[in-house]
Each structure stands twice: as structure tokens, then as C-alpha cells.
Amino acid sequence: MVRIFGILAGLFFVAALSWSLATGAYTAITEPASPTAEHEFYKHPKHLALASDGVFGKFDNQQIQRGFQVYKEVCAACHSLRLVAFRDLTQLGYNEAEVKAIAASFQVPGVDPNTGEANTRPGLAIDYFPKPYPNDIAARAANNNAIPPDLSLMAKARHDGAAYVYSLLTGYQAQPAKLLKEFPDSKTGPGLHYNPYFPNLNLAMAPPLSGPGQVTYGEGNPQPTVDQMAKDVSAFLVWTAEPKLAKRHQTGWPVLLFLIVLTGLAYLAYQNVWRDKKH
């Protein structure tokens, strides 16, 4: 009896799921969803070529240092890098003295040894990049009720990674007249900025890059245009998300070659051992 009830219950659920699937498919065909502004005007990220791309990719330390400079002088005011320590910057070619100087230019949370009260102190090489705001409430209050995301893993957390960051930073523009004509309710509200590379088209972050004069690159580097700075900081964020990328590439190819040779030797050994045993 229990088995019969179990079979009937199973059949009931199968029938219910089949009915739901059939009615959903029928509704989708006969009553297609209305087009939305996001669907019509969202743009996929632009193409971005970096030295770290591909299976043979490796980091361009000069470009990543420029990207770090853009982060430090522009992005760090709102965005944190909680998974990156100052000492990690030695991987980009900075020496120990330079790393200590960079760390000391940031104020990190500390404790007064005399009173035990919380305070701030100059950063040390072992410290991680500090948060720009003490808490989420302060972050929202300073950014039109939006919390600026941490950038440590941004290049991995978003589809198309570095290309997404690059496109977002260079994609600010006025709302197209066609959008306002077709979707009058989608007008960008106060404190928001139209950007077709952002999923809902409206971004709380104001355009962070303004071109030459905002950041000064050292001699021998390209002009810090908006496009160039966006490329550089995107390359930097690829490094923060995958600092071991180049080392993995360097290790992966010898390991792959070893496995290929080992497979060949194993096959030859098999042939030698079982050659006289085959019928």
C-alpha cells in the first residue's frame, strides 16, 4: 500500500511539473515579454587586449604600476582592496623601501598601546589596504545610498573581467534621445549617471576619470588619457584578482609536457609488457 501511494505521489508531481512547463512555454510563445530599456540599450563590454591575456599571458609590470597609481590617486577614495597587502606590491617591481613608503601613505586601523583605544596609524608593509569608510552606513551616506564594491576580485567577479571594468570607466555618456522617446520612464534620476555598460544602465558612481592632469605618469609612459588610465587600472585589477596568473602559466606548460611524455612512456611500457600476452 505504501508503495502504491509513493508511485501515485510521484506521478502527481511529474504531472504537475509537466503542466507547469507546458503552460509556461505556451505563455512565453503567445505573450512575449515586453521589451525593456535594459534589454534594448545595454551594450556588451568593448574588446580589451592585455599582456596577461591567453595561456602564454604574463603581466606588464610597468602598466600595472600605472594602474596602481590610478587606483591609489583616484579609486582608493571610495573602493577598498581588502585582499591585497602592501607587501604584495613587490611582485610589481617595487623595492622594499618603496613598499614601506606606499604603506606609510595610508592610515590603517590600530590600537593605542597606552589606552587600548582604537585609533589609526601609518600602514606597514604587512598591513592590507584599508577600507575608505569605517562602515557601510558611512559608505552609503557618501555615495548616494550605494556601497562602493571592494575591487580585489572585481576582474573575476564580473563577466568579461577587465573588459567590463574598462568599458564601464569609459562608457559614461548622455542618455540617447531614442531611449527617452521609447522609454520615457527610464530617465536617469538625481545622483545617477547613464552608462550603457552597466546592467541597469544607471550608475551611482560619477565618472571617476577626467583625463590628463588628474594623474601624472612618470617619464617614458603614455599620456594619462581617460582611455589609457582605464586600461591601466583594468590591468591592475587583473593582477589583484589573480596575482599568481603568470606563475601558473609558467608552471602549467612544463607540467603538461611532463604528462604528455609520461603518457607516451606508459603506453610504450604497456605495449612492451603485454606484447607477447595478446592472442
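C-alpha atoms forming the largest set that superposes within 1.5 Å between two forms make up the rigid core. The model shown is predicted, which means the values in this text are computed figures rather than measured ones. Numbering follows the first chain given and starts at 1. First, how it differs from the form predicted together with its partner chain.
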Second form
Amino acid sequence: MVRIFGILAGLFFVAALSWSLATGAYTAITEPASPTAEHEFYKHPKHLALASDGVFGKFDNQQIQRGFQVYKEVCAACHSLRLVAFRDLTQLGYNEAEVKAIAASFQVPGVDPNTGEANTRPGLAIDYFPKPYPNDIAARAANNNAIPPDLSLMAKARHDGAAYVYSLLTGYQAQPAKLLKEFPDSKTGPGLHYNPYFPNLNLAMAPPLSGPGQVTYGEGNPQPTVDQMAKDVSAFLVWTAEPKLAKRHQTGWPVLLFLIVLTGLAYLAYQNVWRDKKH
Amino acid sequence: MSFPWANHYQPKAPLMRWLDEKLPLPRFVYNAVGAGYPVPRNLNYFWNFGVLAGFMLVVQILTGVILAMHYAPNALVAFDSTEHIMRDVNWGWLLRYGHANGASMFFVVVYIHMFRGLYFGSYKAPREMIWLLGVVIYLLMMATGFMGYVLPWGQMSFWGAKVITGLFSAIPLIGTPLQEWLLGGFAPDNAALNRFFSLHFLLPFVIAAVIILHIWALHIPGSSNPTGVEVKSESDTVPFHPYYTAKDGFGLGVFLILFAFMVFFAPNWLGHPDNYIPANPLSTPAHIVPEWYYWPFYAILRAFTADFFFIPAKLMGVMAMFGAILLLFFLPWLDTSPVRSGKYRPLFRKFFYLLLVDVFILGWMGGLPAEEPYVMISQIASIYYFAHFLIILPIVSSIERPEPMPFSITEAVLGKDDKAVLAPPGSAPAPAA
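Please move on to the form predicted together with its partner chain, as the form predicted alone is already shown.
Every component of the complex follows; first up is the chain already shown.
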């Protein structure tokens, strides 16, 4: 009985699926999908090598400090970093006095102790990075109707996180003539910027990095070229997205080593227990 | 039930004797997973996965209870409280990555456990109840995993919740009211997040209770084994402890190495980047995909693209998706071959491997966007999935000629022994090993 009912149910599902398959195949033949500009011209992120890559990855504090400088002097004008607090910067090798000075250089929202009215005050180490816009409406209004996303988790919130950020920052270019020829409707609109590393190819953000002179790196650091700044800020965003990454790798190796030894001993115990039992 | 030759619990210490009279809990453990439970001697490594699944439930409950101490189930702060765990809670990153990857590893071991049952015919009489309870556990795990994925309140959490609860809206007449009742609103919001958190905390304990029934039901006929031949004599079995505790200890070690590697070196490998973007009801992700362990069923859901007579495609998809899991309840009566193990079923074995490949293809397609040719591949793979269980298995089990089987487990292990064959069951002398 179960089998008869089962076979009937099976035939029902097989028939319905075959119908879907046939309909889909018919549509695919009669109305083949037309290629889109996004599909033809999108580029996968470029390769980016950072000290934090791989199972031995650690943070390169000097590079991340440079990246922080780029964030502070360029990106912070539009992008928030709301999950990072000034106190976290001690992890990058800044001492307490430096962190206090960095915090104080930012104005954060406060309350006037006498009147209770909203005002701003210099940041303290416990404060989080302030947002550049009071709310999303202000952010939209200032940026051609696009909200600059928060950068705290950017390196984890996109496929190939850091490489994506790096590719986007260095990927601005003129729209290829081939694209305009094949897809005349896909001309980059006003206020948008062509970038093949962005999924829909047209990005509201103007090229933010312009090259030497924009940021001055301290003694003993490489030249702040666009490429270098993009790499540095990508490394910084890997840290903001996962400040515990280096500790995770550091903890992982002893744990793995311990487990391998434990498993080796467990194997010997297993062999010993079964030594006179054939199985 | 146990076999007549099972070891008996004999407490020696006065305290244990006293305890045994008042509350024989140590005796219970001794008979369940100790020296008092005789187990076939020929179990292979695939029989490790039940213990591993039980271990993962414990890991999930322990990490989950501690995570719940730091997490806030409120739509306004849920995302940030998850990041608070990652950044500010001592070892919070380990707990969260352990819990998120733990869910994946739980499903990995349960899938291997299920495919082991499928290949070796563990669902057949007299073990149908063990299989049925196993399917119940699997369903509960799916529900728990789904609700857990909603809790971080990222983009995939939100849109996953919307799509999955949206499945109920396909039910005629009561669908939309039912969906709104489940969510506590028109779309996932604080009400949904709160109830999902509550249920996500509750269901693992329900799973634990059903696991107790699962193991209870297992102890009535005793464990199955790779030959599928029932235990006949004492020489067929070894006591669970120390033989299988030692083997499971080794298996657990190997498993923990893999688990630790995932947690420490690839914790986001199985996740989706969009879940690091806070939930935004106004912005739909380009591709909404659930967690990998639902992908085969997600592919089946999306394989129905055309209305079938008067049945809308969406309703067909929902029926098929639930049907794909519910048909497992009928498996013991669909496959009527008296031979349990796939080892001695040449025709069944070929279809089994085809099913294995088919489920992998379904899983792969379920994770890809709903575009051609992926949809067509899903459709073909779904056809095989239903045909395998509902049409092929009943037919194969009646036309197949099984290969010769060993007389007993002992014979399978030690080779043919005339003395073992002649001796009546229960009195067979243990052959020299």
C-alpha cells in the first residue's frame, strides 16, 4: 500500500518537474537570455597579498596605522566606522597618550551639562568613531542619493573583502568603448563613476584616492601612491572587521597541535584495546 | 533488551552499591553506553558519527547558552550585540565562530550518519523506529538551524526569514494569514526575532529528548552493522566499553581537528558575506541563499518554475520541498528488500551512489543563483531524487538478486568456521581471535 501510494506520489512529482523542465527549455530556446553589460564587463577582484592572509596571518601594525591615516584623512569624510572605538587603537601599537590625542581630535555628539542640549565635545578613548552624517537622510542628501556604507565590517561583508576594497579603490577607469558599442543604453549616468569591480559597474563614489600629496606618511614608510594607499586602507579594514584575527590564528596552532597529539594517543589506546580482537 | 551474554553491573564500592539501590543511574549508563551494551564487533568508522552528532549537540548547547548571556534579541541591537560578542566579550569570537561552525559540523556528521543508514539499510525492521525518530531529530535540527541563522539579524538573516516563512503563504486560503501569524507581523521584525530566539533556545532541548528516545529505541534491537546480518552469538559482539569508547575517542579526535581548523582558520568559509550587513528591509540582496545544509532542498523548491495544471508553481515547490524530507518517514516501507546492507545489493548500490552524487548536485545548485542552466540541472536532479525514493527503491527491492551473505558477523570477520555454524545461538565458543 505504501509502495503503491509512493510510486503514485513519485510519478506526480516527476511529472510536475518534467513539465517545469520542458517549459523552461522551451523558453530558453524561444527567448534566449540576452547578455547584460554587468555580466559581460564585471571583473573579479584583483589579487591582494596582506600580512593577515593565510593560516599564519598576523597584523602588520605599521601598514594598518598608515591605512588608519588614510581612513581618517580621506574616507572618514563620508564613511562611518561605528563598531570601532578609539580604545581599540591600542591594538595597533598606539600608546595610551596617542589614543587619547587621536580621540580628542574627533568631535563626538555630547550633551551640554548645564542646559541638557545636544552639542559636541572632543572624543574620549571610550568613544566610538563618530559618524560623518547625523542620519541617513543627511548622508543621502550629501551624496547624490547614495548612502556611503559603514566600513567597520566591509572586509567581511563582501566576497573577497579586502581584495574587493583594494580593487574598487584602484579600479576606476573610463567606460570601455566596446561596452558602449555593445550596450548603448548602459552609459554611466551623471554623478556615477565607471568601475568594473563594482557589481553593477557604476559607482556613486567618486575616485577617492588621488595620489601623493593627499596623505603624508611618516618617515620610513612607502610613498603614498594610490595603489599603496588602497592597499593600506584595505589592510586597515581587515583589522576593523576582525580585530581578533591575529589572536585567532595564534590560538589555533597550539589547539591543533594539542588535538593532533591527543588524537595520536587516542589512536594508540584504540589499537591497544582492540589488539586481540579481530574486526 | 539486551543479549543474554551482556555484562552485568556489579558495583563494588559501598557508595556505588548504596546509589544503585536508591537511584540506579550508574547502572543505566553502564547498560546504555558502558560495558553492559554488547555491540557488533565489525562496525566500521561510519558508525562513529552517531556519537559525534551527540557530541555536537552538547557543544551547541554549551556555546549557545553562553552566547545567549551576551546576545540581545531585539531588532534594534541584535546585530550590534553579535559584534559586541566578536569584539568585546572575552573569547566571544571563539564562542560565536564555534557555534556557527558547530552548526555546520553538526549537519556534516548528521548527513554522514543518515547516508550511512541509507547504505547499510539501518532503517529496516526491526529498526524502523530508530530511523523515524532520527528523521524527527533532523527536522528539529533544520528548524533550529534556520532560526539560529536569523538571530544575528544581518541581511541574509532577514531575507532568509522572509523567504522561508513566505513558503507558508503558498498554502491556499490560510497561507498569508498563517505567515503573518508565524511572523507576528507582515514582515520579519522584532516580534519574529524574539520568538525565533525563544524557540532557538528551546528546540535543542527537545532534540536532546528525542535523542534519548532514539538511543532507547536503538537499545531494543541493538546496533546494526555493515553486514546487515543480525547478532547471533556472543562472538559476534564486543562490549561497548572499552571497545567502542576507545574507537569513538579516536574518531572524536580526528573530527575535532577538522572542527578546530574551521573555527580558527576558516570561520567564515561556510557563511555568507551579506550577513555582515545589518538587516535592511528596503534593500534586497542580489541572491538570497540559506545556509549550505538547506541547499539540496532549496534547489528542489526552486526547481518548480511552471504551474502544474491548477497547482501554482510556488505551492508545488513548497510541497516538493517538504515532501522531499517527509518521504524519509516512509523509507522503511518503500524499500522492502529483506537484505539490509548495500554491500550485498549490487543494483541498490549503484542507485545509492547515484543518489549521493544527485544530492551533491542539488546542494551545489541550491547555492547558485536561480539562472539557467542551474535551474534545469536542479530540475533533472530533483526528478532523480523523487524517482529514487518513490519509484526506484520499491522496484529495485523486488527485482534485485542479492549477493551471498555471510552466515554471521563472526564469519564475516574471521572467515567461515564450521564449529560456529553448528553450535546453537548463545552457546557458540568465542573463536580464537
